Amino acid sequence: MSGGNGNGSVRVGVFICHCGGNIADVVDVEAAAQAAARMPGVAFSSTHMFCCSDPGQAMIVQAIRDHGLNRVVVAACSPSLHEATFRRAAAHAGLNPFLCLHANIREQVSWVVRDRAQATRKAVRLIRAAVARSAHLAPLERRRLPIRPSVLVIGGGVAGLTAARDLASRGIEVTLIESSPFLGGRLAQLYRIYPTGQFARDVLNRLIREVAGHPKVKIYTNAQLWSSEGFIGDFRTTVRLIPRGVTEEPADLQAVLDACPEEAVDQFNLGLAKRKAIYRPYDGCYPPLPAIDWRTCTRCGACVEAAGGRGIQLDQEPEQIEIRSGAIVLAVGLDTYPLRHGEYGYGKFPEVITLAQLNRLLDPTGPTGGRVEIRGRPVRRVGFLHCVGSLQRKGVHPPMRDGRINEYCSRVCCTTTMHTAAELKSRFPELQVYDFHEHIRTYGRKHENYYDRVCEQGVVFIRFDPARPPRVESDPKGEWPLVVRTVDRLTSGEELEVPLDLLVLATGLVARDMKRLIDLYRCSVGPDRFLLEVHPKLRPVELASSGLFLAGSVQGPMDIAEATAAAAAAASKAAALVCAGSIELDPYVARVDETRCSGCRICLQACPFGAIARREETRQAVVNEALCMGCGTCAALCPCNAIQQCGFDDRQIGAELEALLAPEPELAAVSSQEAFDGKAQGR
């Protein structure tokens, strides 16, 4: 229908979507369209079953051309879903896409208001506000920024290596930095991986060869992230390189290791062994050169003497380098749950270890040569305890050191436990294995097969009451190192006493301390302390700050297959960005009116993105449009009203508010029946 109130200069077209029945079952869209046609400036008003469909978009394009519309208001679902769709339609009709406004009458009306008449009045009010604002819209142009054709990958675990490999295979220059002296992360500490049963180090070494041997990849280990500046397309990252201390392979490495008098806890073997201050975690590691642990080394010179004075430099100093890149991939991984002393007997009894430590014991190159023994004694009875540091409950589990309670499931622990139990029973059939659990969640495809397999192998499952977790005590009879007391919910609920030689705690997975990373890149953080992507469906593996991507378990607990898939997705997005050569950004940036700016610096302090600086010659604020994210904080705080945000200036917002606060709109016949009929209630 055509409106009769066009003012000659502004000609607004209003298009109201039925959204199937999502909107039309609740809102009287025809009455809303009639009300819109009578609004000042409206030259055309219509409805469509699905405005986002191809026919719906074609109807909008045709109406713009036929009626000479120079503003468009679409009343439909959330702008986050289809605002870009309707802007493309407006552009196809020759209209500046930023002269198109989107009013949300689904999530804000039909999904939250039950009465049909009230819903229709609210929808009309929102449409009226959008029409009033549209009269003050101005054409805007997207910002175009050049992209430096290189990517920085932070983290040298399986996710970081996968991202680097995929990027390099597309011909993109990649710089990979790793904070430790060696690549591989947690994958290097595993023996076998599920579901393939492959040797973890074989998988890792193949991946490292692909990355380290690629001419497009530059690797820095012992590299600490120091600072980062810039913006999408041109990030400038300062990295502090800690000297390795070893510049070439000693002729007799073993003699050098033997000569070192200082020992430290072997973190690679998770505290199950000792190592020297100069060390290699395992044969075949990358880089192959040993490294010096400067926290342990006393610079006595014994290693230098044993090496004949060549290849070892104890006087090296850290240096800083700047890495420039068009995009950044964050792949810093996660940590295992930090057990407190005495928690389920950990640290109190040597016979209580973690699942990760058991993996090191099973490795033939590990501290026991693949033998499962504790303090030199063979193990006959093993218990696995699930959900240590996961699915915690307030009042039942004490908080961690930072006060957190980990209420989430760590996802991979159950399958890892089943996989390890199957490995134990295969290698040591005489072992008696007990599994203490609250739930079993082998969530992956065919991972339930592990549960079936260990059941067939004779593993005994005991389901405990989460309100009464198992207690780990010494055996009062002295016949066994440990006794686990718990209530079995699978039987009669009686208390059981299970003697063990070894108790393995399946610890959960937690976010590592990423405070510096979060501060540098203004990352969004979830309640579980992992980094948040913008949207799991619409913008997966992307941070809100443009040009930053998430790879692997920095987002949350993942197994190796999931981490590599997420890393491949991050690499694909980063590659698409840098290969384009330039990027278009929304024009919603802040602009400074120099005639009003007093140079008070309030906006400089308020901007969360560091996008505002001060021009010293004039002492006035200046906005870096490449960094500005259009949040509007500066515009809201400026005492001189010198800053306006494009697309959201005072005139536009003022007109919108006046229309919202105006008297109740008059409607034609609007049904007063209940909004949710049987069909709507079933939605």
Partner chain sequence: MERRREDRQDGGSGWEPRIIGFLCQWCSYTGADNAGTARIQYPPNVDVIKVMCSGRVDPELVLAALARGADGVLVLGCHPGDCHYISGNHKTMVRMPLVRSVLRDFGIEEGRFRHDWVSAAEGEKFARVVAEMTEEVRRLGPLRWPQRLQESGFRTCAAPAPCGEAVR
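Each form is matched to the other, and the largest set of C-alpha atoms that superpose within 1.5 Å is called the rigid core. Numbering follows the first chain given and starts at 1. All values derive from a computational prediction rather than experimental measurement. First, how it differs from the form predicted together with its partner chain.
When two forms of a protein are overlaid on their rigid core, residues whose CA moves 2 Å or more are considered shifted, and Arg128 is one of them between these two forms. Once both forms are fitted on their rigid core, the CA atom of Pro79 lies 2 Å or more apart between these two forms. Once you line up the core between these two forms, the Cα of Gly197 stays within less than 2 Å of where it was.
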Contents of the next structure:
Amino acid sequence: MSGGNGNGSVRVGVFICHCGGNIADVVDVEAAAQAAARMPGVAFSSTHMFCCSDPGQAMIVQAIRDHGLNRVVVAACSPSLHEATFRRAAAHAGLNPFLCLHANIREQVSWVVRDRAQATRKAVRLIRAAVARSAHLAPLERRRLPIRPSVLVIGGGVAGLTAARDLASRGIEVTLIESSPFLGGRLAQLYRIYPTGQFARDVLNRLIREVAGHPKVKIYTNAQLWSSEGFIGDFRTTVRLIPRGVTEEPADLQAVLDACPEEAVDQFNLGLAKRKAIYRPYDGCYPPLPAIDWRTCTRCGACVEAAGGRGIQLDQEPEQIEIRSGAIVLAVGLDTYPLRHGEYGYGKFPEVITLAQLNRLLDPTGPTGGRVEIRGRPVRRVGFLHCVGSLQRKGVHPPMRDGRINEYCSRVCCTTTMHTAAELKSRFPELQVYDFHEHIRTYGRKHENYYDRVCEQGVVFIRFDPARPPRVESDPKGEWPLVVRTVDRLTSGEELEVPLDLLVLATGLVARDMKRLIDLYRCSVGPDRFLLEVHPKLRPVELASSGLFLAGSVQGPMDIAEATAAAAAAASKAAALVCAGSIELDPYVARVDETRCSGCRICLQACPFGAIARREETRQAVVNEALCMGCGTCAALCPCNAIQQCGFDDRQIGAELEALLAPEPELAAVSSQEAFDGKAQGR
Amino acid sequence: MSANSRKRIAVFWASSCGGCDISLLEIGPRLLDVAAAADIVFWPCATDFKYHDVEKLPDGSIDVCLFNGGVRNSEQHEVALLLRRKSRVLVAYGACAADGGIPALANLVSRRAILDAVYHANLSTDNPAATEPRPLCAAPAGELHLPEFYGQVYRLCDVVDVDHVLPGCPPQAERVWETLKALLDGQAPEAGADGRVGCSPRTVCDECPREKKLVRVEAFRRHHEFRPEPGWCLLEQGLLCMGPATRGGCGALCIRADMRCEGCYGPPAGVADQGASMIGALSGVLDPASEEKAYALVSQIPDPAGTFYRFSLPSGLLKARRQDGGNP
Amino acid sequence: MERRREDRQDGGSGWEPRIIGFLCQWCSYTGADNAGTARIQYPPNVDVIKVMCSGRVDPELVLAALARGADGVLVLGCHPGDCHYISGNHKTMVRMPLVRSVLRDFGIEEGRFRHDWVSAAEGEKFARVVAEMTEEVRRLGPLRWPQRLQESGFRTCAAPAPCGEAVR
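Form predicted on its own done; form predicted together with its partner chain now:
Below is the entire complex, every chain and molecule, led by the chain shown above.
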């Protein structure tokens, strides 16, 4: 007997593992080995107590040599455990490792089927299928791609800066691009940060110093992602650099700012102030040069005149540059929940602000010089409202513009609220503070301390019913600007009316609009619209598209500490990749049979990785193997069967299918006496 | 074509519409070349030979037999066996002989249901005695024989061995001529990897003049609902064009006339199942946001099997609906 | 020695449902392993064919399984949005309803074909799906498609997928 389909020289060796008793206690491994010996193409079959052990592997190597085996089927545990082991053993004996197949008779047989006869029959079926499939295997080579030793970091917030610093400190060339004119992201807008109580600016400045001063780092601000080509090892990203307008620090900056006649809402201060068209978000920002906001600037030239005609250019054109890198770290961060007009009184009452806005007010360098006041009115009673835009429920919360609601917890708002309330109470002890919450999740190390502290400081906690969130109204008596009406579940569901001067909404965090990024790099997106890692535990900072790493809150709500940790993880993963010099990829790529391809281009559209293009001369599909991730989707949907996936082609899967469905031969009952006694059966 | 050794050709029409005979006439004045080179020994639609005339011919004496139509009853089966015996080269000519064609869509209903529809539950049928045709019945004049109505429609290759398969509904006259000429010259016609002749090794998309915009299909539309934009892929416009899953050879005739391809040339070379092939292709151009939307999109396809297997049901993997019902 | 157990195939007393399961390597196959690690017992009737992504499951494979004697086919992939290959399972998500619509026309009961999503962590769900499917197919009885085709006189081709139809 020989393996079918013209492959007359197929000689399969079947090795069945006892796995101690894990398999052999349920599966009659000796009967299975005898059945295997009779299968077409099988030249040798044997069992071993532990195939994965050194003696077990040695037996496989020996059998391959002694019996001239050119296919190996190991029936053992799940391939996720030892497929690599047995492939290595096969390679050790001079066999192409991809001529070795695994039949999973432990996780999917002996551990889940109690009946010995049933389990043995199933094991034999799976072995027969693997043997049948093995006849159609062809040697495959892992693809080896050179990796350019440089990394592009997209995003200049705390995560991007951390990743850039860590990469540069390993001697890797880093290009950091930031879409706004200044580095720092959301960290720059914070005041004090938990759990250390440090000033956010101090942390940020130290980080920027380390990055900006590093010889391996190149920074581009005002840099917009334009297009991307290439793949892991050699990404070619085109970036459009918007001119800053200011090329040299003006001698008298204040005079230049005063000269500008155009005002805009100060986004850095979250709409709490105005700024000029030429501006700097705060003193000590990086880069220190002011920038021009082109959407506001009318190019009147007043600033140029005030600067004495030097250092300001209003007619610069955008410039495009190409950045080549071996890997890319995505650190574009997130957004705060977009409040609707009138949501909890926001936009309707000036006394309703967000937690982020309160942080700006608390900052002594902020728009009010650190005073908490609304329209110049001092504040006596403050309320905090949790979970605005988080933990939303269908039917209770109206959907956002894209029709969705945020069902997740934004994680950072509870501790930020406690931390900010503590700050308020310690700076303004006479303030009365109320906290409206559904839950309080101060989950991190030392976070609970803030909760304890505000409890001691006399903050009043009111627990609302999520099905009936608090309502914010004006005070009918006119004594207070606001009244919050809610039930309090901490008492007996009593209806409360809490008059306030100021209501602070702890708004949740949402994914940014990353359409361009997602399209350019074909990122996986989770149901929460944040980018999705390959596996939350096994590969937590990698995207499915090879060579792309996730740093920080692009992946979901994180606080500064978590974003920093994630960025460090992404940096070390990216460093490990680019430092390796080259990378091996699975050989399960798609191949196009040009005699069959009719150029319908359905595969082009369907490939999740954009790995298929059309060769114009022939109008046929061609796979870029460096981009192909080996899912086989194109092979399944090619209407001409012109695309085959190496290692999973139609003949291989077809042979497996047919063997599984073949009539089952009667198994010879093997009594323990006439068992092999561990002896191999060769022929 | 050499005239010195006169050939014999036969043409037969089994379970089909007759379009294939017309297509043969469509080769035009070249029919005279055929007549010059060969005797037509059997062509029920054009000549007056009977079955017994064919029976009298020596076995293997017909050089080329173009057999069109599938096999639905015992008469067609008998003639298929007869012509196989008498012919040196037997060609499954046209979609019905090659892949079952439209008549084979009857394999989606049971024999019983067909008889009911034709002889009983039919507004235009008046049959109070509930008479049905039977293969054998006694009459005053003696026993009457009728061909037996089979349970399924078969392809020609299901009942006899076939030398060449020439698909198409109908096969294009040019392709017919090329094939016939080669056969009369005693040469093997140019065949694809799967032995089919008179067709392209590629699919209709290869011959289609329309371009793709590489956009997703959001909804299916039908011809009466709109006028397709010229120059743009019909499938991308929401028409269920079978072009990607259909053997080329026609030159994308229907598509050039703004009509979607219905799949008459059968499955592409190397493809076992035209319907599965089209389903695969569709899954690449549809992109519903959710499973519910996927089902909603699929529900817009009237008569899925009839659409995906319009010409090739018995050539597919499943071939016929199960006759014992099933309870879907 | 190799006495065929035709009775098992033909729905005789010893008949057992034969179900082919196509599982993607990243989620569902790992989910099945997970069921094993947790020692969750389930019927042995689903034989697993591993593919890298459920997007690889060609509709032809589903039909071929039934045409070659499977009583049911199960296709499992990562949950929508969790695909290791970004959107491979989206193709499955639309392909399988199409397959289902065709199977209905062939008189094949809905219960013989199931596609579902099983994550790497959902060992229990995997075991449940297998148990439910096996029970359902057992209730429906043997499908016997190869025998049906043979009895009704069709010729079938031998090679599984890229079969040039039998031409002499």
